[in-house]
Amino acid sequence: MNYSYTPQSGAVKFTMILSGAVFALMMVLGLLMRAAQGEWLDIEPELFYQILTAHGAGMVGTAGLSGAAVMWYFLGRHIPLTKAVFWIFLSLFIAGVVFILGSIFVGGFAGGWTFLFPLPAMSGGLWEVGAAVSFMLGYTLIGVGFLIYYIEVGRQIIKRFGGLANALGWQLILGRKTDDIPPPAIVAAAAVVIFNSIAIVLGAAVLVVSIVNLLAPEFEVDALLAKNLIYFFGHVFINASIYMAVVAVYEIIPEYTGRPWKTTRIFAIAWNVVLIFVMAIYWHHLLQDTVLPAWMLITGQLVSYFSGIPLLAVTAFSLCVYIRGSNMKWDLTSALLVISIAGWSVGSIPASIDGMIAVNKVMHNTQWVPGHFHTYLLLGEVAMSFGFMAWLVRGKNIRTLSGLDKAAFITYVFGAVGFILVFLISGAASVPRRWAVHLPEWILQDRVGTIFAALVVLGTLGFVVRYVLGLIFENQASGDQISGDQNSGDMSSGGQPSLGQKA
């Protein structure tokens, strides 16, 4: 059954309200930081901690918040969603900024969104253990929103199909007939939620036992194994933003081509290596600990050089065939759409080249993994967001880029592709990051992205205004329908609404 309207569209709609607004707050942190690094603004080192930990949360949750919106409203396409269970997966991710948020600007704690085992409780008298414990209860209420979240989808998709297995296409990978293939969007939520699941159970056990270990030191915690789920929670988890936010790309894209974007065996055999791979690339964040097992990091690095292929092979290429030769039509959607596979299949390039073992051992405490991650994000995740915000409010014609849309666009890509590069420079320069000051050599390549960082900025301040103007020109609209329903009601049966209208 194919539903045609998204009842969930108001929790939706609100919740893209709330992630562009953080992206854009986040955003200005960011610039704050390479302003106070480029010796423009003068941010005390605890401050610049502080600020960096906030940062890498909030664009982390919230690359996740919208992903998990935008997958939300298309399964409602295909189908039944309980409409309460997103409120209280929308609740309980506020409630975990809140916690978040007052432990790093209350509570003083600076310990790097990754709460990287035992730094948490090593402050040196910056923060005391209550300020990370909240921190950790704020992702811990964060992670059990996520979970509500996945089962409410895992349980319709097995209801509708039957199980995961049919809905990640294993009878059309097995070549048995079937009239009843999973579409695309399907496919790749099943994924998500069996390998997201699995990488919130495993992090919600690291964060409780280093919750106890704060409360009690003498509790003993395996700071290797820490550090592998930790790394497997967080790397899994911004994977994830991503591959639910491509469903509006799978779901949008055919509007623009007036071609149907199939389940072919090709696509589903690839969602279900992605499947595979993606639990098990994080290992290249790891290939400095020579205490793991060989095969481990030998794995990691074979994982990150064929990670990317998956995503060239199906999702890239499939778009440059669905594009080529069908009059595409091109408005602001459709662009920030196609630029976000671009930036994401670009973004695979110099993670590829970070997980070979001897560029990392120089070059993954550099600036150059920030470049490789904001390549993902910035042109990646957030673009599909913000494509997705500006189809909510499209109306129902495809109009061409208006003069502010494309300045908009020109704006946030110009700056994004300029903000990238100065950090893919600065790392083969062998610039550290998370450095809260800088030599005097480094300092021209923080102020040039500190410009670029500006004009991102300034990108998705257009987006995020445009979105919110065109949710208020809508109620307005719909309210003078209604308005005009019931004039002609009143006009054409003595006040009652006639058959159809509403009253």
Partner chain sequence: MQPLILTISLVVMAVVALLFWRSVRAASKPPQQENVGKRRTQLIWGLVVFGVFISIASLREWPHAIASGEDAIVVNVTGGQWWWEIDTEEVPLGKPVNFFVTTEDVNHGMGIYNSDMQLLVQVQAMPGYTNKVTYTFDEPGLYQVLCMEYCGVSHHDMTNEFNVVAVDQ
Given for the second form:
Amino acid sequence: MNYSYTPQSGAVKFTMILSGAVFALMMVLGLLMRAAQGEWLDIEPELFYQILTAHGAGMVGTAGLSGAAVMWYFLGRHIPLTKAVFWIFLSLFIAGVVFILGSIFVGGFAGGWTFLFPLPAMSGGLWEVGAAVSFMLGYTLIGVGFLIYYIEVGRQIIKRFGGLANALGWQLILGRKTDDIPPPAIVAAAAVVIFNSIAIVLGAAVLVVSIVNLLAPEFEVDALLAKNLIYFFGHVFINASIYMAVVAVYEIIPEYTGRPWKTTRIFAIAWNVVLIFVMAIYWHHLLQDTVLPAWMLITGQLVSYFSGIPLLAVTAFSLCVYIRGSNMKWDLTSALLVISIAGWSVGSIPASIDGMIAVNKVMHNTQWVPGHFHTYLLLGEVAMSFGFMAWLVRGKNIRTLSGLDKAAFITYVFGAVGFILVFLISGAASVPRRWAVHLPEWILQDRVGTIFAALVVLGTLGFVVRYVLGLIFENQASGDQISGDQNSGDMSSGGQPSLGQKA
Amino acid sequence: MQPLILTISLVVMAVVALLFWRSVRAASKPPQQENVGKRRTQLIWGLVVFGVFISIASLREWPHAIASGEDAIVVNVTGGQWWWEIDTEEVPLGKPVNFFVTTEDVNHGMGIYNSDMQLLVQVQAMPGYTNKVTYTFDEPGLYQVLCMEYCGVSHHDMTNEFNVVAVDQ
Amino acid sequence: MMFRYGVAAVFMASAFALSPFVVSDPVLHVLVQIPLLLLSGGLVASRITISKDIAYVYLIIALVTLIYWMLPRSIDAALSSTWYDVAKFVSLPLLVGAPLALSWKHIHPVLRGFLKANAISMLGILAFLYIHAPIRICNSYLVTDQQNLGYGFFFVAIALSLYWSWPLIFGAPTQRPPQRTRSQHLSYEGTSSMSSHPAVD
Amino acid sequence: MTTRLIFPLLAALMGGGFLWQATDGLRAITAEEARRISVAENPRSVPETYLQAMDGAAIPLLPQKNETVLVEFIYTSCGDICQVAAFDFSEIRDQLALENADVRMISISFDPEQDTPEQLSYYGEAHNADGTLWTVARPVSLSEDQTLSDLLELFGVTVIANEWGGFEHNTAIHLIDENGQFSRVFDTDDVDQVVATVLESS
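Provide the structure of the form predicted in complex with its partner chain, given the form predicted alone shown above.
What follows is the whole complex; the chain from before opens it.
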């Protein structure tokens, strides 16, 4: 199919510089926190919790940003997208970041990225109402940006495929004959557009209600309802970042295996199941709120387990099948993309286990929790983003993994695995999460964790520097401009499998 | 309990990682003729059946059941920035204790630790609500209450303690 | 055309007829009378074409006036002062319903989508506040009625989100002209008609 | 281009200005907030009015030589809010009595038909309002209704009947300063603020 439209490679490349830099910076903040817990650094609790808030908000936001950039780029291959929308999205995102950083490091806000009601309003004198309002306005701006992004994506998908049901592959699921099967990127995008728009609309509501409560405390908010809405919003949003970034795997891996990633019936079913599950799973954050009806907690436990099935049996299984016997080459891109699915799958296991109410009683809010979500972020979403970045500057030839690339890759993966294992072990040793000051018996673990964190930072710096250098040399070679929308710099047009489309 | 959870998790995680590793190693080998669809179906059904089994096994006895017998003791715990108020200093050994937990300001989490700093049980403290959890202590000694939900600048200092003592009938 | 004017007149008359009853029931006031006034203005204006250049001015006038009537104190004022009540009957059709209908088709589709999403979010916020506020938001209404209004907002939010998302999922005919660049793939695309929805959707 | 950009911008600016005005500079979105701002910025003159106190005597509403008058509106069969407000009122009375403040406090019934002096004194007894600093009263004059509705309008109090035969009303403490100006409104539980303001002015 011949589209006159070209992906907005300039805007996306710029966004990935931003994402890579912020990822690195936020990782440094994480490293500082681990070092402070290990008493290698002296950080006052006041500052520690500000760093904690910045690390959480920054990582979630950047995961969302990089995922959105990946999806925008590849959707450009299938549907026309209005360029201005991406710039509006990016501007609102950056404006939101300014509000959030100002609120934390100028206003002293340290209410955690989850802004759990009513903590933002009750700082014990540490920050003013204005700082909390600024934080939430920042979130709201970012949310508005994402909403506009999804409206554009949803609108173009509907124009092209006649409705989200078709884009989700319902004809395929219902066994109807169709010659217009949506490619995997579209199926993923349609699902993400639906569930993350719902999350943002509800998230915006709870943000505005919190702002009203901050400014006019007589408007009280029900703490349990606020908690439900916040975790619904937060969980769906962070999940959406992975579900957007995985499009890079669907679109890039076929270049290596020579086998198109097809939308099959089971693939479509898996994504429709994910669409429902992702919105019902957040109750596993509330398993210790025993005032909630039992059916919600049971749903939380069941969905935590069963949402692993589409991931393991469809995404991970398919990837393994595509890899086997493909004689594919291993460069930084393919290695990172494959490790990202592996990390995501492996990370779902401690998550599902913690999703059991009986286990949750002794694991919830220990370091087990950061242990599992760092697995599918560090070795999942973030690895997908870095893999995408490596691919953007890859050039036409696939070089095998060697030299500095290999060193960065091994450092990153080794550091991440060690970092995560320390978290899980500490969680099993009942070390609570989000403590600025640790007991003496926990400090050894913190120090080991710090060393692994330093390795992750090193590997990340390698990836980011390599990417920026790659862009510079590529631009010198082709005269391309980063801010332009020319498509000359990437290789999306060459040697691309047709991905199941009919011309 | 925690060492067992850790062991099971690490083993399953290692198995999944190993399957990936085997696929990666198999990339350079000639493709095998096998029925992928059939194996996938087996995998899905295997996971579903195992899931149903484990769900029933772990939920048949409701983990949040509250003791209601004559033996049951009620202990009220109230949290606030940044303190725990426990309405008793001594808790009897071997009897089910119902902790009624709430908070005066923001969300907290009540985690009960034994003298080895092992987490025994926890429940959230919510403003405007009372969460209930039952625990039966089988060893006398000093127990600590730690805050498990981030609640502001002194979150890590929010601790209190109580004694579990043997009571003669 | 006469039919639309007729319906608009009926809506307007019903809004007038409701006046004695809205004094004691905020649900009737906010969720029945005000929408009737908006619709009557929208219906009258729905077939008039305006220049694209001023569409956004109309949109802003409509939004500002709508926000004004969302303030609880404006609702109180309409009950306690005849002047404010007259202003309500004039401004809601003329400054909200009509300009919204006139400008809607010229508004960029992304902004239209955003406005719809924002409306749902806003109704959710109002529901949240009206159901839980321990204070009286309107002096003229009882707290229990205030809570009823909160639930009313909630149900309207649900209804609107279903009404608006249904065609997105199942691809209902659109009221916009057919695509310029790409051929249509779907058999039911051809049924798109200009009259499937009133312009004030 | 200009029309597409400039006019919407102008409209947005004007609209913003209008909403700023309509909310007293984003300070008041409810009628109650608006009333408080309006009274503080433009105090209202209270006309000479006499009330019938619980002992049957006629008392002036206006302050007598340099005193301050605190007014709340109640009805004696009120089950909830008035009781809480009365508790706060008695605490204010206790604190002001300790300071020997030059103040009178009046709980005015807006249900004069039901609230006879006898009823009023029951209410006074229940809350320890003995008539020295704090008394309970009802509006009386040639035409009762006129006085009552004028008073309610002057103070911006809205009273509506609820489904159980009682009333709902905006509960607050109203201050009439020594010049006979109704100039402040407080939340009933804002005890410290009320005491501080009265002591300041006397």
